[in-house]
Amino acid sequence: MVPLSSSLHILQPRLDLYMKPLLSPRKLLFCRTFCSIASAPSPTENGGGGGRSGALVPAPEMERIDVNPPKGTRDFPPEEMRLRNWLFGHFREVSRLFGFEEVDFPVLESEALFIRKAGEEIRDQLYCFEDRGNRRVALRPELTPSLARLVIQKGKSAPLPLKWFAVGQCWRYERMTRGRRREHYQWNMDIIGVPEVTAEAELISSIVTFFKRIGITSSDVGFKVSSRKVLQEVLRCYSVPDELFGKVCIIIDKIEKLPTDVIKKDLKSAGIAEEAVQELLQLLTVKSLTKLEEKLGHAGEAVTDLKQLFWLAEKFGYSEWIQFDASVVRGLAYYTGIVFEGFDREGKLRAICGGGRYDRLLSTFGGDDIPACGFGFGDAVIVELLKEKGLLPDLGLEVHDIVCALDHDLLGPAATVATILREKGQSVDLVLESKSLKWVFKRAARINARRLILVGNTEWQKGMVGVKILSSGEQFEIKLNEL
C-alpha cells in the first residue's frame, strides 16, 4: 500500500471535505414520488382516416391505480425485508439446531383438503375460487393439512420419525385485529411418529430457544400447557358422545372472548346437559395440576401425560415458562393430546403461538394414523410484542464497499473492479453514472459502506485503486491484485 497520490491526490481537499458528515452518518429520509405517463394514440388508434397526421390529439385520461395493498396484506420494502429476513433466519436456526429439515407446500391447495380437515364453516375464512379447470382451489389458510397430505403421498418411503419443518405464507379472510391479518407467514415444527410426550417437550424448548435469541425472557412470555383428554375424560363420565367433542373444544376455546352465560348456552345447543356443562366450566378453572389430580385421579392419561411433560420442562430448563391451565384447548377440532400456547404475560396480545398432539389428522385424509404434534408461529404478532419490549433490532443496509470512477471513460474499469471484489465474496455498491464527490459520500452513508473504492485514471494506468476506509478516514493506494 501506498500513500493516496497522483489524480486523488488533488481530490484530497474535496475527500477531507465530506468525510466529517461522514464520520457522524445521520439517517437521510428519502420521499419517493409516483407518477403515471400516459402515451397519446396515434391518428389511426383515434379512429384513423381522415384527420391530419401531424394533429395533436389528447391523450385519454387513465384512472390512478390504488397503491396500496389489499386490505390485510404487506408490502415489505427493503427496511421491511430485512426485518422479516432477520425473523425467518432465527426460525430457521432454530429449526436447523433442532435437527429438523425444511419443506414446503403449494400456496394453492384443493378447497377440500381444508374444508374435510376443518367442516364447511371454514369455507366463509377462505380464499378460494373455481380454476380454468373447474377444481374448486383455495390459498392456504394454515399449513398442518398440506403437511398431512405430503406424509401421505411420501407413505412408508419416508422412514419414522420425520422432523420436518416450514416458513409459509399463509391466507384467512376474517376481522383483523392488532397482530392478525389476512395474510401472514407461519413457522410450522412438526414431529411425526413419536407417540411420547418427549416430543411435545421437544417442541416447547425449540419455542424457548427462539425467544431467548432475540430477547424475549420468561418475564415476557409464558405457555398455558393443558390436555384434550381432561375435557375427554369429564365428558366420558357424563356419557357425552365422542361426535360432539370436537364442538365443545371449538365453544371452550372462546372462553377468554365471550362471557359466561354465552358459552354455557352454545354448550347446551350442542347438546351437553346442565350438569355436565357445570363441571366443565368448574374444571376449566383449574391452575395446577396438583388440584387437577384431586380432580380426576392419578390414574388417567391426561394426569401422566401432563406431569411427564412438566418433569421433561425441568430437564430441558424451561420450566418457568410454562404452567397449566385446563382452558386452553385450541380451538382446531384435529388435536388429540396435549396442548399449549405462547402467550403476552402483559394481556395486551393473541395468542403469540399455539400447537399440540394430532395423531388421528392423517385419517380425516383417507391416510393411516401416525402419532404427530406440531405448533404453527405467526410473523404478525411477534414483531408486535418486539416493538412493546423495544426489541427490534436496527437492520440498516450493510455494503462492503461502494465503487466510483473519477472520471467517466473509467466506468468500465470500475465494472471491472467490482466484479473482482463481488468474486471475492465482497458486497459490491457500484456507481453506475458520472457523478460528484458530495453524491457518493452520501449514498456511502445511506447504504453504511466500510470502504471507498476509487478507479482514478492516474493510478489505474499504474494497476492501482484508491482506498479510502470511512469509518476511521485512513486512505491509501493498492495494486489491484492485493485489493
Given for the second form:
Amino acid sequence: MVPLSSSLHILQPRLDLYMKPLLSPRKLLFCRTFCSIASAPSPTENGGGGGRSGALVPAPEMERIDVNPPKGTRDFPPEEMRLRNWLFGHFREVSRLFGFEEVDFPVLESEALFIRKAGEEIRDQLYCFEDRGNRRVALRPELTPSLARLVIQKGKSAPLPLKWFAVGQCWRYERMTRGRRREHYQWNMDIIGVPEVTAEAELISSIVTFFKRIGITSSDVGFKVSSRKVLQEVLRCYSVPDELFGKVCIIIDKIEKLPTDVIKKDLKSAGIAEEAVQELLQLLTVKSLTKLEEKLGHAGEAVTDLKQLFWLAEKFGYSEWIQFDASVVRGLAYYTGIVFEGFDREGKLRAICGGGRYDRLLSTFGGDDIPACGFGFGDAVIVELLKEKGLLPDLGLEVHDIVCALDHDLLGPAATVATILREKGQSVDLVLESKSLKWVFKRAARINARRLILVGNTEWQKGMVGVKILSSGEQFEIKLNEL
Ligand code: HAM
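What would the structure be for the form predicted in complex with histidyl-adenosine monophosphate (HAM), rather than the form predicted on its own?
Below is the entire complex, every chain and molecule, led by the chain shown above.
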C-alpha cells in the first residue's frame, strides 16, 4: 500500500493550483485528505477488504465538488426535514380547519407571468432564463400569479368562492439577511370570489390560529393593517390617474428603506404633484383609525373597510393581534384594498407574513376580474422567531420497533417479522446486517425505538420472537401472530 503522505505529495501542487482560490484552509485540508485516500490503491487491487470502501477511488484527475448547496439555498438533512414537515403539517392542518383545498403549480413558469410595469423589487430578483426551446421562463418568486393563471384557466367550471391553499418553493435572487433567502417555502391561503372584508378577516384568523398552535402569542407577534384605498383616496383628490396607482404604492413601500428625499424625488418623477406628495407622506404617519377617520372622513371605502375589519377581528376574537398602520403598503403592485403584514413585536426580524386584496390581478392577464385576497407566509422567518422564543419543537426520529436477527442465517425471518409489523401499521427499523447487540441497543436509543424485537433460532423454531420494551426493560417471548 502506498503511504498516504507520498500520494499527498504527488497531488499537492495540482490541488493548490486549482483549489486555493475556491476553498478555505479547512476545506483545503479536507480535500487533500480525501484526495490522498482516493489516490491510494483500491482494497481490491491490494487483494483485501472489498465492500463499500472500493467506491472511494475516483479517477486520479477527479476534483472534489463544493459540497455546500448554492448560496442562499438549503439542504434538508433529516433533522431539518422533520422541522419542515412539522411546520408544513401545521400549515396544512390550519388550512383544513378553515375548509381550504390544496393546490399547486409548477415551480417553473413563463417569465411573462411575473413581469409587471410598476418597478417592483421582485422583478429584479427573478431567476429567469431561456429554455432549450427558446422560451423565456422563470422560477416562481411567489405563488399568486400562478394561482391567478389557474383561476382564469378553470373559468366558470370552478364554483366561487374558491378557498385554495398551497405550500410551495419560491425563488428570489435576494440580498441575504436573517430570514431572507434565495429559496424559501411559502404557505399561501387565498379566497377568490368574495368582495366582502369578511374574507380578509377570515385569512387573518387562520394565521392567528396557526400562531397559537405553535405557541406564539399576541405579545410576540402582531399584524399591521391598512388599505391601499387610503392612498387611492388621496391620489384621486389630486387627480392622479389610476394607472399610476401601482407605481406610487411601490415607491411608498420603500419608505423605511430609503431616505425621505429619495422617496419624494421618485414620487415627483412619477408625475405626482408636490402638494400630493406632502399629503401622502403625512398620511403614512397615521397609526390610529380614529385619526384616519378625522383626515379622510367616515364615508370613504378605506375607512369603511378598515372599521369593518376591526369589528370582525373582535368577533373572531383576535383584536389584540391587529393594529392600524398607514405605512403598510406592501411591495407588490397588484394589491387594491386591505393590506396586512405580520411582524415580531421585538422588531428583530423581517415581515413574518403578508397579504391583502387584489381585485384586479386577473384582468392584467387577460381574464375577467374576480375579487380576491390572500396571504403568503414564509418558512424562514418563523423558524428564526421560534428559535428566539425557545419554542422550537423537540422532534426526534420515532420508530416503533427495531427488529434484529441474532444470527446471519436469521436475516430472512427477521424480514418476515418486519413485514408482519409493517402490515399492522408499525414503523419498523430492520437491522439489515449481522450486528452486535451493543450496536443494536445504541441504534435503538438513537431512533427512539419503543420495542426491540429479537429473532433468535430457538424462539423462531417455536414460531416466536423475543421482545424487549425499551423504556421499562421488560422482556418476554411472543407468538408471531400476537405481535
Ligand atoms: P411577500 O410579502 O412578497 O408576498 O411574501 C410573503 C412572505 O413570504 C413574506 O412575508 C416572508 O415570510 C416570505 N418571503 C418572501 N421572500 C422571502 C425570502 N427571500 N426569503 C424567505 N422568506 C421570504 C407575496 O409573495 C404574495 N404573493 C403573498 C400573497 C398571496 N398575497 C396574496 N396572496
